[in-house]
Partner chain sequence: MWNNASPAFRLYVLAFYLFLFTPLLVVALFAFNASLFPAPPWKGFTLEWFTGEGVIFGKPGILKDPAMLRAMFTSLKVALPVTVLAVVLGTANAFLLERKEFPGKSLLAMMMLWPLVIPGVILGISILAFSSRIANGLESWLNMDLDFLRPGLFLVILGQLSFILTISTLIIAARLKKFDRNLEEAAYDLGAGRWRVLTTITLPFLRPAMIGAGLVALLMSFENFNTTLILVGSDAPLPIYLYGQMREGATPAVNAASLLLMLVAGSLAVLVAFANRGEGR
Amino acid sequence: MSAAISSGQGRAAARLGLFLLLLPAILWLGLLVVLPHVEMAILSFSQRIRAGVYGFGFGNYLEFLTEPLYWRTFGRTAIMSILVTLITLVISFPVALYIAKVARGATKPILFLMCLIPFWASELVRTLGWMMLLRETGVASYLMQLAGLTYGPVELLYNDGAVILGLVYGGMLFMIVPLANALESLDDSQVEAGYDLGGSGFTVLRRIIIPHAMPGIVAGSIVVFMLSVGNFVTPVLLGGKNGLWFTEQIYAQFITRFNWPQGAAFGFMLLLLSTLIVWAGLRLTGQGFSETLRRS
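Taking the form predicted in complex with the partner chain, show me the structure of that chain by itself.
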């Protein structure tokens, strides 16, 4: 009898403990993530009927489809982000291979840590560095004039190249870390066997090294793509008026024009874009979402 009571009390205490631990998690996810997105969904489907009166409708999404500036900026953001992801992958792969396989002894952790350092500096600081290098009065232009390569100052800022450069620079760490981790477990004897069987360096890379690195490639690419699509500072500061990034449109609708329903619809389009591309990437390569996210 008393045992039954105490076990009943134990169960009540355990339930109370569970409740107390669940509370912050539910408040966090409910009030800061789920309900705000529900509100954004409601907002995106409300359109102005007449001054001060709003009703349900697809007007904001239609506006997106019919206004070329909006859907072009959207498509441009998507295509440039894919391009940024590919460039980042190509640039980072040899470095990751070097860190994982070539570097020996103390060089390995040093090279690895040196990759991390720039990313402890804020995104804003990194962008400032590129602005100072690329602008008309900047370091690159100055050095080119000193070397006699050009006669006047050269403006290297405010074009698509500068935006891509800035985004690639910002994404590299998130590519190198998962790549190096994946390559670390590559068995050297497999590579040797590939050579022994008469494979050229390229064949070994294509048939052995890249397939082995695939989980890292997928994880890195997804993170780099999402960071690019959602970026704001880099396209605005390095692209200037030509930046035309979709996050800028969202900001403009919300903060500058105070047209929240339109901004909410844009927000959902951006979420849709990143979800679709990530899903397609996972499907194409047969990887799972949770493992991939954990890996990165």
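Now show the form predicted alone, given that the preceding structure was the form predicted in complex with the partner chain.
A single chain, with no partners or molecules, comes next.
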């Protein structure tokens, strides 16, 4: 009898200890994530009836559907963010492969440190640095003139290329790290077996390396896409008035027009877009979210 009581007390103490360990995370998620989203959801359905009087309605979402500027900017943001993610993946994959399977000794942490150095400065400072490089009197324009590629100053700012460059630069670290972690566990003997069986370099890459790195690819792509689609500073500064990024529309509704219900509705549309694209990416690659987190 006493043994059963002691066992029950032990289980209760273990559950209490687990609860206390999880309590900070529960409070963090509840107070800073769940409650603000619930309030924004309620606010997004708040529709103005007359001066000072609001009621429940779908007017804010109908405004998004009936205004071409809004849904065109919405679609443009989605397409550009997907393009940024793909470019970042293509550039980061060989870098991660080299760090994981080629670099030895002190070279590996040095390469990781080099990837981390740009993030010692804030995003705003990094973006302003790109503006100085790409402006009409910047270094890039000067080098193009020096090489004879152009006969006068060239303005490389305020276009889609500048926005993509800034977003890819800001997302590379978040793609390299999960890719390198996934490739680290690849057994070299599997690659050697692929070559011994007559596979070419492309075949080994397609049949062995990429499937093994798929959890890292998915994890890195999710992070880079979320950072790109929700970015504000880079599209506004590098894209200028032609940037047409959806976060700028959200900012305008909240700050410029003081239309918080409309801004909340736009924020939930962006959240829905991110969720759908992440879900579609997981389905297309055959990866589960828990598996992706575990292996990357």
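Each form is matched to the other, and the largest set of C-alpha atoms that superpose within 1.5 Å is called the rigid core. Numbering follows the first chain given and starts at 1. The structure displayed is predicted, hence computed values, not measured ones.
Peer 1: Compare the rigid-part assignment of residue 221 with that of residue 265 between the two forms and say whether they agree.
Peer 2: They share a rigid part.
Peer 1: Given a two-rigid-part description of the chain, what is the rotation angle of the smaller part between the two forms, in degrees?
Peer 2: 17 degrees, smaller rigid part against the larger.
Peer 1: After superposition on the rigid core, what is the displacement of the C-alpha atom of residue 19 between the two forms, in Å?
Peer 2: Here residue 19 registers a C-alpha shift of 8.4 Å.
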